Amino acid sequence: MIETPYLLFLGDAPDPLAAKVAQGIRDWRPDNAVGQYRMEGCKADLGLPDMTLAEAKAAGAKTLVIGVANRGGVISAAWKKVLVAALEEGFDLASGLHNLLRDEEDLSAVARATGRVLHDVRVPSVKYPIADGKPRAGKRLLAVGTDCSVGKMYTTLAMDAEMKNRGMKSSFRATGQTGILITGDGVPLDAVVADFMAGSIEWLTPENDPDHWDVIEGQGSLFHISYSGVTLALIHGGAPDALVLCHEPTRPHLRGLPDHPVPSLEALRDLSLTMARVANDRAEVVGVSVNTQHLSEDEARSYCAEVEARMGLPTVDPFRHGAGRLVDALAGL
């Protein structure tokens, strides 16, 4: 088990983005967030105290939690420094990227010689099943976007603690390194091999009671030519029922694709609807989850509203505005 309370590093984050990790944790499990390390040039900041190594041990950080994800998941030289003397400071790591922290030989052996942990997330820990596409009882929910990073672990969870407190049977489901670092426990399923992706889900959200809801954080999106195959094995193995559609409205581009645009959300829903319906022909898509941090209380209500004319499906901003609609548009599936 990975020791709390954390230390979140955000180190050389280009922008607020980079460090959604560290953001996931410090919104969703805001007691073992003590606080955030930056270095110089860092362009994130979580509103929480900046912090020393010698500082933040002395508040009772126990892991040092590498919350900023860069395209490719690698671990940057830059940091190298800070992450040595965090290890000797006394500190464990923990690290969700593709590059793994065991695979690092300096931290390995400076691990070695400190007698400190090296917890390295996105490493799968079971032998994964091939999907066999085969109906399960209960039900589940799934969040698809139109891009990556758009609000779909936060869509989940805000629905996931709305459900637990109408007493509802509901659990959530973590697929990526933030969910599985702010529950303990997920597949992290862009790093289990391609054949066995779907297959990864099924087994993450197996038969359950009849009116047991699994509620599936999404990946990635079907749109995006980088991450889009995250995206289908979770529709196919998750085999939702209930589709939410979640999307950012003031970007220009899709994330780290410039030439190509955010696809609409009426394209969204479409597609979406189509593959989900190859797994479960009872799929339905039955709200639209707006991601309006950038946006004024009064524009957030507005584009919220224009939505929700348009499409004819209750549009919220779950996090802001509470997910009570979201959870409201299970009651008839």
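All figures in this text were calculated on a predicted structure; none of them were measured in a lab. Rigid core here is just the name for the largest C-alpha set that superposes within 1.5 Å across the two forms. Positions refer to the first chain, counted from 1. Compared with the form predicted together with another copy of the chain:
- Annotation: Cα of G322 displaced by less than 2 Å between these two forms, core superposition.
- In the core-superposed comparison between these two forms, the C-alpha atom of I225 has shifted by less than 2 angstroms.
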Given for the second form:
Number of protein chains: 2
Amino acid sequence: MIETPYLLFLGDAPDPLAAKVAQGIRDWRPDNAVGQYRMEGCKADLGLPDMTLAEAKAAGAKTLVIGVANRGGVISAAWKKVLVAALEEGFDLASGLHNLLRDEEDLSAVARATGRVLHDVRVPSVKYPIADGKPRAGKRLLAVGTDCSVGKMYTTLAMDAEMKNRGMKSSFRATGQTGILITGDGVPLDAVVADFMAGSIEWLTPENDPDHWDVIEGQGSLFHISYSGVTLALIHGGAPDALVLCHEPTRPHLRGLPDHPVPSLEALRDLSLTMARVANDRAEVVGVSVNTQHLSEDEARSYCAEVEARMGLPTVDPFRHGAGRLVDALAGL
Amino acid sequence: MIETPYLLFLGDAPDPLAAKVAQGIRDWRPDNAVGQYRMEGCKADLGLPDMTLAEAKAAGAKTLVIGVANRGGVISAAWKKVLVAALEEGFDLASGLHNLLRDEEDLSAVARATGRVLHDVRVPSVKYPIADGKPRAGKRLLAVGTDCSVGKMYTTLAMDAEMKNRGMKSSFRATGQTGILITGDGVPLDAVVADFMAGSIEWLTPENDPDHWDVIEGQGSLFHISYSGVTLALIHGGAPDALVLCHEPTRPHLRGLPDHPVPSLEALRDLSLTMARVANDRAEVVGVSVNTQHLSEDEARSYCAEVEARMGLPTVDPFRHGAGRLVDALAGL
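Please could you give me the other form, the form predicted together with another copy of the chain, since above is the form predicted on its own?
Let's see the whole complex now, leading with the same chain.
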């Protein structure tokens, strides 16, 4: 759908976290990223060659992907200058921003005049059905978190990669804009109309070979009141056989909700399992994925060991320790 | 907003339940309903005078309200014939259907030509915020159900009416098309974009007097996989102090989901309370509302008595027994 390879636009990213879309593409589809485009003051660096538009064009790049979040939800004049130049240079544009490229009159006009395509991957392009809850062949895994942004996408991408390495049948199923930009396909769940949320996930994970795994990217958290409905639609539409619990142990409170404490992994396990079994009575929690980026190597190892002993579940940080033990845990299912 | 009184269009309703929109208007705003319009094969009957368009016009009706659901999401040619004739006759049209009147080229064209208005109450007319989970003054009650269409709207309308009769401060908060058609205001939650669901309910139930009750219409069920995400957004956005459990005891399975059994009231109580306390740790279950329409008077009485003894909660069918005991149960909160 989106022409590859990409030039990754990092804009004026205020910090590396703001460029997590670009980082995800670079980590999981490095062959798709020929270079990075950074503006003055950019605080992110993917370690890719810095390229001008002309250099990237010469290197074969087809699409400029906006790999950075925009401040205040506005596409700034400084960004526009680059985006318009990219269209003139012959690039398509792809974006997962809330405010759409197609809603910007100047970008639309230049895209029409140059015959280039604006991909707004946040906007559903499919008329999804209402979920019917019918059992379907194939196996499904879903990442659920104690909070938003704790590593659910990373965990499922890492598991999918490990499963493919082992020759298992596996498909990463993207449910957010980053995952869609990485894989070129998926459901932008947070932009789907309420009634069709669960149906969109059934659509995304259709009947398949009995030994095929859909590895579904999680969203939000059952405990995060802003987005919990999205999470539950994902659990009930995906009807997972396997759940992986995701956690970031240093958060003072839920992201964006200062009045709301982070729940325990035990609370997440119990509530997720109860909810998953409404849709699939074979659902099991198979492991724990800890995002230890704010811990030292030793702290990370001992934290994971402590959780593993306490909960009786394989516990790793897939970034540090690999996803092998989480994939091992699927053997019995 | 919508001109009254109404002629209620029942179409070719396959069963009485399909006409619940019309039934709700007839029950709660009888003065607004001058008659019903039924097509051949209609299996619903509100006990209102059957009228032709001309008869209803002569009786003073201003708006033809589509009071019946069309599963499959298509406005049929047979319906169109009546709707076009109604516009020609001088009626406005009002609808809560998923597929919009305004999206039908012929209806739009005839409405323009005749100067009539098409009201699509299902379409959000507000840009809702993302929920912030901040505590706010005032009290809130929410109806939750073991299934869809078990009487949640009826229960909350009855409680609101009873509370107003007693001089309590109370506002019925509509979250679906029927409630909106009845009261002229509310959030069409199932048509809200996923990320803004909980925020729309915070918006609908803002800070208020400490002794004011928002009586919030429920939607779906935590156990109904097609719509459970909508239900959870309602629980977390509404952050209710009081929950009323709603149940219809004769269902063979969840509505539209033949593979899914109806959960017990105990399961509903436990899961709803767990979920509600994520948002509001003072949440309590205060009573049970049973829809006994398929039971005899004796069966209804003994069923409610059995549930009341088993669960230790006031249990009534508000249609048969009034909502007084459910309102009594709010006294301590």
